[in-house]
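Starting off, we have a lone chain in the form predicted on its own, written out as structure tokens.
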Amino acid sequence: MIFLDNAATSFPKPESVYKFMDAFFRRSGVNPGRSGYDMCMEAGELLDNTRKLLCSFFNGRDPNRLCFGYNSTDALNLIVFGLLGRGDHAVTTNLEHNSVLRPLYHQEKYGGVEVDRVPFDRSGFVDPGDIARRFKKNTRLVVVNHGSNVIGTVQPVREIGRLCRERGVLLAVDASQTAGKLPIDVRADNIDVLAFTGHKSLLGPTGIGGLYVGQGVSIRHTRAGGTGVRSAEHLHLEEYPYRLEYGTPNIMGVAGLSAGVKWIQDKGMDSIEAQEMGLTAELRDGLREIEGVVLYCQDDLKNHLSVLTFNILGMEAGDTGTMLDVDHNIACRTGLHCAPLVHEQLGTDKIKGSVRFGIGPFNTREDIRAAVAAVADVAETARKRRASSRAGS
């Protein structure tokens, strides 16, 4: 098969994080920082390393202020819920994934929070003044997704992050789609709160992820549980990591992202990123030729990921995909991906959505050239179907 969904989880990972989840679960894989013996020591280390590996990887100050969750919808949850409350204004942008839509939504309609919601230009692209002009006296918030899943475009959140910080307001950002994609500077580029996930282009498995918050920011208890320390407290700890933490972690996951990371450090972000853009350019290209292709936001690639989401006329999204998997092995993606305002600003909303192509780091230029040949297939077959309807009628 050849794999061009590496937006929704990259696939394969490294060899290096199979071995190395699969040693370390064998060899330690318990419950970190709950007792003395070796096992979990090591599994306590890991933890440890694991958070200062990320850190840095973010130009984060404080490792303890990076705190390990599910995914990012996990971490954008605690950040919605924990900083924003009744008679609270928040601003968004129509790029976001339902990860931070349905919880913003959840505090319109029970929380009493007031939310704007700033659309992109023709590009793909919010303009920072767009959304500093929602300011208002309540601004508490804002949420920016740093790169879409959708049309791939990377959003300028040192700008954004800059006019926030002259308001007093907090940024936050959801990096799902950019940590491991792209240099991420929390303090350079002025984020209070970073929201990341582990299985895209962490190159980490499923199920693990997190945040880093910036100093000054509190957020406050949406949960509460075992932290492994200190357990005569009634009340959940208040000083990070354990603020943002419940209950065992997920260690193997852990595993799993701290060797993505590494291996992200051995390759060079920037060789990674200069292939996957190569083979991105040549996709568009090759799109680009084919009568009955319609791209979305793919004129100028650059900041952009190497994410490309298209339609063929008189095909839904749903069937372009079941082609291109039945008939020519090639996974994708189809439909709204998760992000429907973008799709309504598209206008695909109306036509189920598109299909999208993630390229990630080990795609090579034959997956690109025999996607570009199915898409091929795939629209001659729509154009005689349009030509026999026509005929028909």
Ligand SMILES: Cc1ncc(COP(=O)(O)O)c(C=O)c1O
The other form holds:
Amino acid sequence: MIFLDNAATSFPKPESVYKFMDAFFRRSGVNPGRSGYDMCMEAGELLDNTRKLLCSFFNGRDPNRLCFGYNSTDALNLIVFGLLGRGDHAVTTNLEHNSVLRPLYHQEKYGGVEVDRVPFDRSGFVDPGDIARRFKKNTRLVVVNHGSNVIGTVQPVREIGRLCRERGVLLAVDASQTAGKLPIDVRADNIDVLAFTGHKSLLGPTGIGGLYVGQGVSIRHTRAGGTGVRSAEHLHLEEYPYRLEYGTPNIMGVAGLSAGVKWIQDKGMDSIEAQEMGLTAELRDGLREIEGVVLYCQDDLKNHLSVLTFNILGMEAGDTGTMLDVDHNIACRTGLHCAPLVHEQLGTDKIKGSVRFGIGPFNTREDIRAAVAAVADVAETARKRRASSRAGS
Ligand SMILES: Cc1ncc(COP(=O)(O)O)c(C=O)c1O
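Next up, the form predicted in complex with the named molecule. The previous block was the form predicted on its own.
Below, the chain from earlier opens the complete complex, with every other chain and molecule after it.
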């Protein structure tokens, strides 16, 4: 199997991730920080150390403001429901994943929040000025997808954040696709809240993610429960990280995530990125040469992730994906990729979305050559089908 679905989740994980999770679970896989015995202390230390690791990875100021949850969907729900209330206005983009779109639709329908959605340009980028032009007196929050999981474009969050700061508007960034791939500096990039997921480019397992909350940002409680400390208090604790953490944490996920981040740091994020983008350019160039292949927003790979999306004329994306899987043993993702507005804007919603290749750190040039050859083969089948249907009509 050639795995080109790394934008959905990275696979495989580095060997050190599997090994550390296994060793840690056997040795200290208990409820962290709730008691004083050694195993519990070790689990608590892992939690604290991983908070520090990720806080510094994103150049945050205070590790206690790095809160763990299940994934970025979880984090974005805490953000959208905990920052916006009746009478507020929010601005977002057409590039968003449903983990942003749906909480905002819910807030619009049930929460008395007004939302503006900004389109992207022909190359797949949002103009920061377009966001700022939507600001009103009651604008409280801007939510932006840092890197598109469909077309791979990376948005200028630093400039968007600068404009937000000028107007006292909070900026939340969905870093699901970029955390672990691109340097993120919450302070220099003017990010108030950052949502991340552990299982994509941070190379951890599924079910772990979280958010970093900048100084001075207060996210209202939208849940309550156990924290393991100050149990007699009736209300959920105010201070971070407890404020946004509820119940027993996914300590195994934290173990895997810490090993994933360390692997990235050992290899160097720049060199991983350079290797992936080299393969992406090769894939893009190969696909461009194939008659009948339509690529979306891939002309310039500057400010771009190793994510490519395309269609083959006359083929539904799902059928292309099935042929790539069954006939060529290639795993990819097809459909709307949980980002329906991207497809609405591209017009690909009418043809059931697109095919996506996501390149990860373990892909090779052989994988890319095989993928190009496989797409050429599917495109040839599609051409023959088109020709025979023309002859039949
Ligand atoms: C841009 C973006 N945002 C959010 C998510 C949601 O991530 P998770 O399912 O880990 O919460 C994804 C995952 O595909 C994504 O690509």
